[in-house]
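Next up is one chain by itself, shown in structure tokens, the form predicted on its own.
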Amino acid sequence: MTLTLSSACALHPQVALRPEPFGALAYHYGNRRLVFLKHPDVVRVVRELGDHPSVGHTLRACGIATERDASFLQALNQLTKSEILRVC
């Protein structure tokens, strides 16, 4: 499934995030999986994801501009693939 900016996401239960200074750590403990997420604005969206009916309102709660909604939608889309995220 491919997320869009109605689609209602969270973080999956079953992974951590450790703050670094480029971001975070995500590491998921049933697959091992561990992904690093580059910017400080996806960690923050990753957070949020679970505390707003959709990934469009959490872009927007967390201050982030319409233009950037693609590049946001490619990353969110590519955190669940990995599992990092899971579709609610």
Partner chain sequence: MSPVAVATVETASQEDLETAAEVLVLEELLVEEISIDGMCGVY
Contents of the next structure:
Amino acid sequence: MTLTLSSACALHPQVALRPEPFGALAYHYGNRRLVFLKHPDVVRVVRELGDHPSVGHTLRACGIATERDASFLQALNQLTKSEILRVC
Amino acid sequence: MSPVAVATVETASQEDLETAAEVLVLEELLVEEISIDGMCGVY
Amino acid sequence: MSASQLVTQLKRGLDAPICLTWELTYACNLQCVHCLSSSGQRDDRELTTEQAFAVLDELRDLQVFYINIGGGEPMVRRDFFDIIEYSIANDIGVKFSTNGAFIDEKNAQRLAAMDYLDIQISLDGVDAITNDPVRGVGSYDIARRAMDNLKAANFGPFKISVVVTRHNVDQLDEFKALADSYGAQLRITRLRPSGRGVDSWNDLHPTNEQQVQIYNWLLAHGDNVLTGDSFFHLNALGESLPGLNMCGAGRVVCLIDPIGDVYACPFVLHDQFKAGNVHDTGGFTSVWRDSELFTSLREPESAGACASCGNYDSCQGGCMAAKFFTGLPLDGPDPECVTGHGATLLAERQASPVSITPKPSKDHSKPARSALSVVS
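Could you output the structure for the form predicted together with the partner chain, given that the previous block was the form predicted on its own?
Below, the chain from earlier opens the complete complex, with every other chain and molecule after it.
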């Protein structure tokens, strides 16, 4: 399943985020996967996904320019595959 | 977040902007996965 | 940011380690000839349960997601379960390394009931004839019994941890088959000339031909076998092996020893690589963030004598610990450099009448060193 701007998703409850100079580390305690979130913007988006009805709403609420939507969708899809995010 | 941490975040952002300028046309690679076991220095 | 940019970031260090190794005790029922920490006897200064909990509180606040517990034999400690349960309850996942002596049926069931726990059992041969001369008489049977008990308790995929030597390098396929038979994961790591390895490395380390053999085996099986990125010096042979291909010491990992001393990694237990102690003002956090040693390890390194070789980007000059404990300069080739540069330097050094090889700063070996005489 592929995420789109209208999908709803949130951080997996078994995932912890740790701030770092480049962005954050995300660690999934269940599957032991470790993912680098390599920009502060993607950290903000990931943190807020659960507070908004869709990916698109979250991106706009975080002030992400629309030309970056494709990059963010690709990142969020990878995070879903790693189960860092779960689809609601 | 401590003042020290804020300062380092700003530094990283500026560097990211510089490097991002080259790849912006294509795409940003915002996430990268490594293995928790993939770092040398653990037995 | 490309993969290499990520590595550049990691080399500059992080606010906290991604994971760290914590050796809980120097006491051990075995006396392996390559023991990295020269373990055997308990040290009176070892952290108390309360002190261990305080360290875990700090690691929780730093959001260290995962710790690797070792020793000595960590299960020797009477508060072993208290410590790992406290860790997991504080969202710090645990992997512990053991020789398996204390994983009886009852403990296996207790361990199987815990979440966020990984276990790796050390084994250095697929039979006692290969394993026991290195790890001690009876240690092969001890390890297999522990594996049987974990399997019977439905622990799930534990890890089998193998240090590759010239005596077991031909058994890699058999190790993999053994791991598969248990539904376990195979983890193979590089032999270091650290701890008691200072004395056994010359006889145990793989030959240059065998290093090529390891490399080719990893290229064929690397996706299903863990290595802890420990063979990155082999990347000079061509295609990169899976992993970050960098030394993590003091940058993304470190080591806490049983008395609370903090070292750059488990392979460099020597004063020169000691950054501080968890009892110091500011605790572990200050040692990680501000110690002179760790700060210097995060500065860009120079290729030194390796600059003229075209392979430095692939192999990074190899392992700091391997160089240090064989008496080679840190800014030159690894003793197991695949081009042979290290072997040449090593031969020159060993021929020199004034050569002094650094010894580990602490030695907790039992006086008898009985494990050394197992082949009779």
